[in-house]
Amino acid sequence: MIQMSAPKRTNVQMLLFDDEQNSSQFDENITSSSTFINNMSLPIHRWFRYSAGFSAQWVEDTIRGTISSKSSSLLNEEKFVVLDPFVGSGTTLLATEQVGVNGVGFESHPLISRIASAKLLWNTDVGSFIDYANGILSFAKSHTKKLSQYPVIIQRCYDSDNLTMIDMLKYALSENANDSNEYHLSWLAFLSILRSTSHAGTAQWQYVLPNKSKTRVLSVYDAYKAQVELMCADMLEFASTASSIHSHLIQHDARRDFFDLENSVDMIITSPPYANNYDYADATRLEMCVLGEINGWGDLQQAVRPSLIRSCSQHVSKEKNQTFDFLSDPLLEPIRDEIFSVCTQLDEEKDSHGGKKNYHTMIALYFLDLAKVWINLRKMCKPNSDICFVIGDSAPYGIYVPVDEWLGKLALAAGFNSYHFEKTRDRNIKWKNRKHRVPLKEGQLWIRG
């Protein structure tokens, strides 16, 4: 086991690996938007790239703007509670720590929940973390073992040298596993380098592409050292501006009741899965295969998908024959005629396409899932709460689905007072590689009361 020594070093240069210099740079010109890309220049946020997300700066500005608009006589900022029911990699929770309000988040994806939880450990003593991470690396380098069995996709994604080093780092972490902050941060440093050390390409939405090779691939041990170096610098940078209030992440499915938060939430900021057939489970297949949590794509059906909002056709194949039974659920009464018409069109349209994707089932179950979410959120929210959902509409097979309107109607049925939508950008306007030419939009769905 690794023996941790008491931290003696006090400045950034001394806290980094002895043979490396701190080359971390921070972008001082961060702009606000409703996309995640700017977060890749921000401390802590950039530790793991997750395609589903939004701007941390926008979240901070939105929270501050909401607080300033409320009567100071009725508001105690230290008791102001912000909830994110689809926390993803932790953007909202990190933003609440910067603003100085109480943040609570739900994330049901088991791996993403663990990643976000590790990011929230940024206030760990940097000296203890660097000692532990150094120990993990030394352990990996000084031990030998037979290479573990990995799925074929993993063997296709790494050359033999890097796969051996990955296996040794994973072994070092497993042999020294505990519940310390330092262990969880070291685990995240390992997970964060799995893409940069693979010669396989990655699609825009994180799907791994074994047949698309990258020209530049990092050595695993060098990448691990550099990642820990970045994390140490980020921890010190983030601490210089963060408040003393720390947020809380709970692995929980927002479709299910959570009684501990009843009538306690002042504001919700989130971005639920879009109804656009993106497979959130498959986006982390590479990492989960390396960790040994799954052996391939088929395992995702039981290991991950049951905990996720049903927003992709791969998720709903077994329910396709029950589609119109789902549409009769009382929770969908506010949009019954509209969604029935759209799902009927989608059912008929699929026979004209080779894939015959069950978009009709996906749309039915997506809105049924979100109807359940609205009911639970209403129980958690105070009467004067403010809610912002960053959402986008959808047009599977070119058949338009007015997501903002339908979600708004379902929110009213759950007991909220009003809704309005503010468009932030157009989508699907360049037509490249698109299957249809229906203009789409993205924006903020605001729910009041």
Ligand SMILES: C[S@@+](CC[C@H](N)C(=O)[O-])C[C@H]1O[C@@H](n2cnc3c(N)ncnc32)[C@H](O)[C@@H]1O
Given for the second form:
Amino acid sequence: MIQMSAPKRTNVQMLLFDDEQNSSQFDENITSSSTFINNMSLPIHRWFRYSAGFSAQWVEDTIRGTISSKSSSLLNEEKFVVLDPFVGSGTTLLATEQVGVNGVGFESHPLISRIASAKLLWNTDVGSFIDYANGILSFAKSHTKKLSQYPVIIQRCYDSDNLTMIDMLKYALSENANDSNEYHLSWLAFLSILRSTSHAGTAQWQYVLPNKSKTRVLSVYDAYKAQVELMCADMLEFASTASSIHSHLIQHDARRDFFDLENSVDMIITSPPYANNYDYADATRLEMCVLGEINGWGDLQQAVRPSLIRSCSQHVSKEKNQTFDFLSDPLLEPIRDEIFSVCTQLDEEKDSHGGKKNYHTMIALYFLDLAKVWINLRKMCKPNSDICFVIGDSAPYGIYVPVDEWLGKLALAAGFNSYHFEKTRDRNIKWKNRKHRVPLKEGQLWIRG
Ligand SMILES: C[S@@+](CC[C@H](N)C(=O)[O-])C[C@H]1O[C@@H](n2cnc3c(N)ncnc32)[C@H](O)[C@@H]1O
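Now show me the form predicted together with the ligand, since the one above was the form predicted alone.
First the chain shown before, then all remaining chains and molecules of the complex.
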């Protein structure tokens, strides 16, 4: 394997997923060293707390480092294209706007994609946004209507005053809906206060059953007003340092072809879902139930999961009997013997666990999905592009899955030239309640070619 010389980088640590609420955690608990926390002090980034995000400052430094490591005679920064095929909350795209390169991204989760798209509207005129957002609030306050029907879980998350205000703001937004930037920003202001105004013990990101009570919560109207004010201040602050180049987000499944970008990407910075059973669909259950897009957990399978990488066992239960058929797919040829052995062990191990989770199916389909992603990325990348995947390995039921190595091999099979993993931290070493003793790591998988 050719070792590539990576540009100078600062440390990046992604928040690990606390899957305790799904009772499916097998990696480790959330660590306080997540650089997502840093994003919460940055304008625009902090509009929606996305615990799966990585550090915006690190992304900016990494893009700048990569550009400066390339021969300047070959490089026109304004034509430099950075792709993030798993945009999440939009960290990479916002970073490209600060650096002054072209950013383009895919996100397939419908709600997350809508949130990130709204964040990218930060350059809307602040005065017209505040007028529109205040108009929504006045409309909500000056109208009355019968409370809409909400699923029981939502009724348990809010007291009746706050649920009434949520319902009225939602009504005001739907009555004034249009495709203006101001409307989308006001929608995001509403969406971003749903956690802070719930008295239930909903975590900032992960959906949690409302069995813990907060002693004090904000009134929905006050929280909305404060959020709009924060957004206005952030829009001005971000504009003071941003370039004039705007990025583009497409709601798109990274496993599918995207012909418009063929041979046009210089660099990829991304973090795909980890193979660690974190349920991205369930993570937005609270918001989607309030919006009326789903009525409960059961609706997620159709409403969200079909477009997501299969990285959690809930996603794959229907396919469990075909696991070993999937493993014979030619796309898995580069890792066939190893993945076959791991999936066989996982299949056997599940019978000695109460939950009998289909991790063997999850692992097979996760790598099949990522193999498809690499093939598409190869078509979109120019020769000699730099690709950085922030990734962690995994050990369901304590059986080790060398995620970085397998992803590297799949990337080579898709036509890239080299891979190299740089560890940024160890995982699963400190927590007393960890479920297994397998040492894990997290870091940057660098691919070139
Ligand atoms: C680790 S998060 C990315 C977080 C991002 N780096 C940030 O800072 O916000 C992975 C994202 O991939 C998205 N995703 C999952 N499957 C996808 C697919 N097939 N195509 C595009 N996006 C997908 C998830 O919804 C999730 O938002």
